[in-house]
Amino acid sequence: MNRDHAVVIGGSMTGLLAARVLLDHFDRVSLVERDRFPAGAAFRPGIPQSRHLHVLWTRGLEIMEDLFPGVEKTLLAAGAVELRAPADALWLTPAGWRGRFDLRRLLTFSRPLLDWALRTRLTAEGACALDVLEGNEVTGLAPRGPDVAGVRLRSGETMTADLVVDATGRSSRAPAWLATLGYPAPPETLVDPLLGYASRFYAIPDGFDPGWKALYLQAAPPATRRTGGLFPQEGGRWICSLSGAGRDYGPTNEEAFLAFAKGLRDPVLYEAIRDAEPLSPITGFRRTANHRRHYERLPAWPRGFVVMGDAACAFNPIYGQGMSVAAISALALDRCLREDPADLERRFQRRVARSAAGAWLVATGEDLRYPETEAARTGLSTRLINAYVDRVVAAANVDQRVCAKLLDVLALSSAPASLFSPGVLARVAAKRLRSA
């Protein structure tokens, strides 16, 4: 692979740290997106999640902090709020409530306050190197025999590339490119919760301080299906999400919405934002579904073309894991460019799968509690894991060691697979001793 040029298709999460990446190993690299990028951290219509509930979890941050030194204290300074976990939230679990054990920490802030912060970085870092196509659209591959030799544009320019990197998001049209360069479609998997977001902006009230920052109030399904969560942002305000599954959607309706957050298993949050000032209208958001393309299993793959963050793997957004995974994503593109180049497609493809893994047993183990949920016969496996999971939620609620082992799993730190660690499992037998 020559290392002249390489395209971003997407100005996502996903694209922004992949474009840092690449410009370390190309002469150039073009981004090329749909919408316009405002010119401060405001929203924009190609990130309709924006509007709801975001935390970085720690590796996630961690990541962001070595492709974008700094970008911690940028963010804080710009008023991102840092949260001990979970000692500064009251956090009800399916189990029960959580004890505030001081074990990880993690910044809370609006997403166009994180896209900004990296967006300044990107174009500062790389202003000699970086073009920036605001306003185009791909609108398909452009082929050297069966491998890709850049990208067709909507102004009807084509922009040849040694390497062209889609991070489309859950819109991505790589099936339909790869289909016309005579590659079968990947297999898919979907595991749809039917859930659905409804989110409000509330300033916080002069003086508030009950003894916590944020609230996050989990269902305990199959009996419940409604979350909430209150965390605060910058500019002293509260960004208050509340979702169901199930078709329980959260409601945009100014009462309904007051009341959802009523019915959820403890008033807590309902109490703090009753008489709170709303500083937004409600937003609605329902494309949650977990959805994965396996591009690692395709038996071909071209030359000159990778696909990455939500374009191969979206993730239920409620467990804040999707920022996270794409960070981890961005890493595994960049030891593969360090790497041997022989193959580099593929391998990125599988790692892409690798690093996902994680998220998904996560986020789709969860979603497949609810009966309603849209998925594949759920197999005695997940059941048992499950019925495992409950156990170690339990224990973790009491369990400082275990909860840091949990909390380690959420942060992308630790592999699930160490919650079946000797430690842990003693520690949850032992607790479930006590509790007989």
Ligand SMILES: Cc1cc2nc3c(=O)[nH]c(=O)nc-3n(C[C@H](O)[C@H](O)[C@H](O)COP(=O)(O)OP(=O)(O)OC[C@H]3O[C@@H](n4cnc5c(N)ncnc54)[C@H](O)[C@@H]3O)c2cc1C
Second form
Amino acid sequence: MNRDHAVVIGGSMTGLLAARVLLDHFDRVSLVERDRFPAGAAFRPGIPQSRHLHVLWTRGLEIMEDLFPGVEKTLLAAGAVELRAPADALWLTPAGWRGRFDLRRLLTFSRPLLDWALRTRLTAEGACALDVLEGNEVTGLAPRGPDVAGVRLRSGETMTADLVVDATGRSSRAPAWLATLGYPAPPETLVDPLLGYASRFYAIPDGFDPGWKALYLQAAPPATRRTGGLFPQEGGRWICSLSGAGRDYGPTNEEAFLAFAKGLRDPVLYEAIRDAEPLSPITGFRRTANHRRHYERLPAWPRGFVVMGDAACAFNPIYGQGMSVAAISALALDRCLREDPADLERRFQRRVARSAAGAWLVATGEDLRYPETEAARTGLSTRLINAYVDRVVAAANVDQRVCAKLLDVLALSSAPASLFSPGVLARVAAKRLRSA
Ligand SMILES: Cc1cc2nc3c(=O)[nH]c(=O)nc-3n(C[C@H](O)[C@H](O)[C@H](O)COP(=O)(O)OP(=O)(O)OC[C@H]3O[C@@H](n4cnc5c(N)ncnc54)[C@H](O)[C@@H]3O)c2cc1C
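Mind pulling up the form predicted together with the ligand next to the form predicted on its own we just looked at?
Then the entire complex follows, led off by the chain already shown.
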């Protein structure tokens, strides 16, 4: 493969991280984004989910700091809030309140702030080699025989490229684009918990200091389907995101929103927002199914094209994994480009699949607890694993070491299989014996 020019389609989290990696490997990188980017940390229509709570787990932040050294400082200087996790949060798990162990550092901020921080760094670092085409759209792939030679733009031009990266999110048209080159559609897996978000920003009341900085009240399926999160953000604001599975969608009407908050498993979140000053309307979002396109299983694949991020695998966002998986996939892209160039695209699709595997197991395993979840039903193994995970969660509430292991898995620092290590098994069994 020549390394003259790479094109990234989509300028959201996956696209920004991919472009950063590609700048180390190609003479020129073009980033094509349908929206025009806002001047600062502001909402744009192409990322409608940015009006909802976005938690960036440790692994994601670590990778972003590696790719853009100093980005944490930029976020903190712009007002991001530092939390100790779970010490600074009241966290109601399905098995009760989590012990307030001091295990991890977490930064919380709005999603537009993170995009702005990465985008400004990318454009500064890529000053000579990066070309940002805003307000333009890729409408298809330009073929060279069975391979990809570039992209077609809505503006009418064709842009040639040695590598094209699809980072267009859930609405990716890659299956249709590949079909025009004669490739079959990838097998897909859908696990839809029929979950909907509703979110609103509030001003944190002056002098508010109840001994916690964030609230996370989880559902306890199958009995309860509602989850609520209240997290601090830059600008002295809280973001409050309420969600419900099994079509018990978070409501966007004022009265119903408060009633939904009151119906969570504990009134603490409702009591915090009841008299707080709202700073925004309430916004809903329902496109939350776990959706995986198995490009790695296709028998043939074009040279010059890869798919990553939500375009390849999107998760029910309630577990906060999408941005971190995008970051892990960006690292995988870097590794593939440093290795033997033969068969790069197929190797990368296999790595994308592997990067998403742990997060997929966590998200779909949890979602299959809801009887309404639409999926090809899995059998005994999911039920057995979930029964064991219930015990891990209960043990993690009182045992700091089990809690640390569980957080490692949730934060994508360890594989879910690590919860089956002899150390964790022994502590979970000990907790069970004590309870008995
Ligand atoms: C409600 C909600 C809450 C979430 N919460 C979290 C969380 O707490 N933690 C977390 O890690 N993740 C969370 N996520 C997931 C996270 O938002 C995504 O995983 C993340 O944005 C990565 O997505 P992406 O960049 O692959 O695609 P997207 O963010 O969907 O971006 C796709 C981009 O491509 C552009 N585009 C599309 N088509 C074209 C085209 N043809 N030409 C040019 N440009 C195009 C779009 O305008 C957009 O900018 C949440 C998601 C939702 C829906």
